[in-house]
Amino acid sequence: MTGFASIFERFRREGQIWLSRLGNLFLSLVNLYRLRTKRRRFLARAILKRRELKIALDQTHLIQCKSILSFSTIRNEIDRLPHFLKHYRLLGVDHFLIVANNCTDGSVEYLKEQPDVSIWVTDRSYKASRFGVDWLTWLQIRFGHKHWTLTVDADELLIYPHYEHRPLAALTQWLDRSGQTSLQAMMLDMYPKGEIGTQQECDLNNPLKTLRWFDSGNYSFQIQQPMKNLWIQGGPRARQFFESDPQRSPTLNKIPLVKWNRRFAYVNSTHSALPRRLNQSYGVNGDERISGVLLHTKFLDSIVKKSQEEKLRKEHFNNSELYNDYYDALIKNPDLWTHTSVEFQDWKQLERLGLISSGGWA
């Protein structure tokens, strides 16, 4: 009986293991089906939302088969656009596809004078378009297929290892050889020393001359399921505005650079994408991958006035009322600098701090 009991117990345990494996496989297949359905729904939304866009300047005939494309949604960014375009032209962007939403400050007129920009305008709700993602998804379906595409806001300046001497074409060739179809980048909030709204020496030709400081170490990292995307929070906004509720602080991980396919879609801004393999360009188990940083130039002196406007517009958060305290704090003209703030030097400094990785790209 002892022998039979031992055999029975062994089969029972093995049966439980196999049932567990089958259960996990079933859940995995269900999740994959749900994510595929979600991606198709986003693509369908984008096709419908195309009707909200009106072409203001179409220069897409200039796009060639190997062109690197930049996609952005803007609203009243005339102060940032000159440096934004200059920065990405130096990196090697060949053409800019920009949606201007309710711009009243001359941004559209300025962009119409540029030789490498195509512009669409809309007065429809930014929030109802998934914060501009639906509009850009349509343009990526139309023009981004098989191109390396860079999706960034006007206040985000991408840097990566060796960016001073190696253009995006060199980076994308490296990514192609490495089998990577996307590049992870952490958004690094840059800020001045002193109250934000009193920075009289702000140089709009290069906002980083004023926004020279950042937080180096107060970040949390996790992998989210089921999309397996990296999730980063922290920095000056978390410690200054969300200290009592850090889970509501802004998300800092992004996937700005993607070898696009018309079946791809961003899920939540550029924080995550589908299919989910696009989210897994971070290193795991000692497999170091190249990554970048988006220098976030949000905290120019104009942020005080813009915060007053955005609090009334309620277009930037799903539950806008929950962020009234955040806008109120910005309106009060805060000083984000502390004795632990670090002055920005170069990408090598960020690599030493663990905020960027060259991933073997020597």
Second form
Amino acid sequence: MTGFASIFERFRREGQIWLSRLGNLFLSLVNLYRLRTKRRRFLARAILKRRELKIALDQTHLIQCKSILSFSTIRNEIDRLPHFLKHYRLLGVDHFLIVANNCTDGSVEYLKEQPDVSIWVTDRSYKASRFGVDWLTWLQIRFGHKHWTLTVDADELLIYPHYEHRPLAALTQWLDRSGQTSLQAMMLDMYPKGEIGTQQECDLNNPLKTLRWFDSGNYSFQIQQPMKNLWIQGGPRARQFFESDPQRSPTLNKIPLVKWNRRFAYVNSTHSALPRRLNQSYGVNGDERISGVLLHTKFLDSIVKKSQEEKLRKEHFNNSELYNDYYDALIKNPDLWTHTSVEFQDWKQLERLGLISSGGWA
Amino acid sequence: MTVGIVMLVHADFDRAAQIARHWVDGGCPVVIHIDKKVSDAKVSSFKATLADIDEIKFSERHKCEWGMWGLVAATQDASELLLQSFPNVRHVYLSSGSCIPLRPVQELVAYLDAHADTDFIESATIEDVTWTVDGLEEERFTLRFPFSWRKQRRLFDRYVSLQRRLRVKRKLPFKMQPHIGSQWWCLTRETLEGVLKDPLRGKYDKFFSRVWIPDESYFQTLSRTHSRKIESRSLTLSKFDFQGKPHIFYDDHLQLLRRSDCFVARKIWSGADKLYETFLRSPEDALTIAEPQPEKIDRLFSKATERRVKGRHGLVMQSRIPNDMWRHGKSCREYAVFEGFDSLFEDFIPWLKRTTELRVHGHLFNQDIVEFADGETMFKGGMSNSKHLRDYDPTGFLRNLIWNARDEHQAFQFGPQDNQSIHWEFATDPNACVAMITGAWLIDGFRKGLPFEELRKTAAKHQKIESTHRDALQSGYANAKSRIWTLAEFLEAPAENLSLVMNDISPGLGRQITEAPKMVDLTGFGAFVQNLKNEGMNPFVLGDFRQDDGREVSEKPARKPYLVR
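Taking the form predicted alone as the starting point, write out the structure of the form predicted together with the partner chain.
Time for the whole complex; same chain goes first.
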């Protein structure tokens, strides 16, 4: 009798285990289906929003099958554009596809003179276009398919291991061979020494001459389900502006470089993408994958004036009211520098500090 | 006599043409094999660019799939053509379109002249080989592999497991042991002719055409029977990463390659203009017959592979998020946690700083503010003393703290009055060294002279917290090096105990201490404890603390500093 009972007990237990496994499988399938629906919704949005874009300069015939393409949305970035283009041309970007949203400072006119730029203009809402992502998704559907694509803002300068000697073509070829389709590159907020709005000798040809400093080790890392994307927070903005509510501090993880397929879509700016394997370019077994950083040149002295404008425009956050304090703090012309700030030297320094990794690319 | 080059090409034809011309300029005839998969238009334009040179010939084209027989067939045909067309060739060097000669061609010729009857071919028996990455060693020979590993991966794997289940074992058509080694070799005419004109070649070819990666075993095995003298190494510098694909050389490897004294290196990135420009220049210096020394490059690549596979212990960053922190490092180096010491000793923190080289923080997890060492408001790495930022990610906070000052040995104070969210974290960290005096926090309450009612409440709370924490440190999950005393136990021999702790933190540290910290005045503490007991509390964390113990301590010259051995 006891024998029978124990056999019964065993079957019951195993049955439970299998049932929970089945349940988990079902849940993960539901999740995958949801993500698929989400991705397709983004693609549909992008296709609908294509009518908001008007082409101002079309040089897309210059794109060849192995070209590395850069996609950006800009608004009044005349200060940063020369250095932006210079930086990425040096890295070997072959063509820039730029959406200019409500530009009034001559950015469009400047870009029209460039030999490797195609421009679309729009006066519609940046926020309603998922912060420009819908527009770019449409351009990526049209032009990005099967290309290595870089999606960056005008204030983001990509740096990766060996970037001085090895252009993007070398990196992407190596990523291809390693079977990796995306590159993780967190934002590194660069700031000057002293009040950000009153910097002497601000050299627009190289914003990094003024913005030389960064925080080297105050970041928090989480993996978010169900997209398995990273959530990195921290840096000078977190400690200065979001000290009492770190949860709301800006997201720093980015996936700017992707071997694109027209069925891909960025979800939340370039912080995460679908399908979710694009988010998983980190090692989970103690191993280190390759990664870079986006040097974030937001804190040029124009930020103080811009913040006044952005506070009124309410185009940058989903619930903008919550970020009024942030803009107020920026308008007050703060100093982000502390004696623990680190001065930027090169990518090797960033690797030593543990911010990036060359992940086997010797 | 000279060296003939067999060149296998499948892409980057401009570079291949450049290299071929370089070999011919150095006096070496070249036979090129072009992959059959390349379009005819590309082939004819490539042939046209080299049409002006008689010393370059093109062999019959085969389909070259990685790991398949095509590569060997291509090599056989090209070698036959080379030996036939150029009778003055004594050595044949197998190379590819992305190989680059690092030293002047004449130096290679001179080196091979000095080793006229030597075959340079890496060839080792399977048992001695550790570099295979696919888990197939002897089975490379005993199973059949008709499917492509790259394109038909699933079929490949299924067929392998099917054969394993059926216990398929092919017989070798020869008596000798199979050998494997680098695909890139340099053989003498005699050996190569021996292999190619072997009467049993048909049988061998049939066997090897079903072997996995035959290009790493065909010549390596057969040359063993035909060679007079084998030097088991490759003259081509070629390194593989952990996925089994070759490391690529870029412009920034220039100095490293130059100093390696290797003859040929692969693989070179086709865009590495500086490398091509430097190494394909005609030689200016006098020729040397130095031996190749690839060790430096070996080190660079093995370090890179280690970084890729194991990562940096105790680091969490955007491309390293271990899901099993225990195995891959909760922290990057050892650190010390003191619990209760700053309550028992008046000047414990300054004393510890004076007498040791530790970086001594206060209560990092204080409920109000982070007490960094020396009262700093910011710590290395831009860490702020805000409790909100710390409590947002306490684990990350501790990990960052240890990582940011990893050149220092750090210590911090901890107690039941602090934020407890971290306590399991260091209890399970093998890098942590915890010294704990339970109940010592009561001394703070005693000295502050708080209202008894209030004190009684917090004491009960803290006692509960502390015993939970002590249980964690003593549990089976704990990995920290810990020493735990009750206050009564500790007071039995403070000097010895302190020195034990110091030696735990760093061996020999106990002996360096010449000055002892000053203990607080415990006069009346025994009565205070008795009072708590009388009120119905059981301060068990204090240990067996009797009233007269307190008196005893105060009567004896406790205030006089004593020496710690």
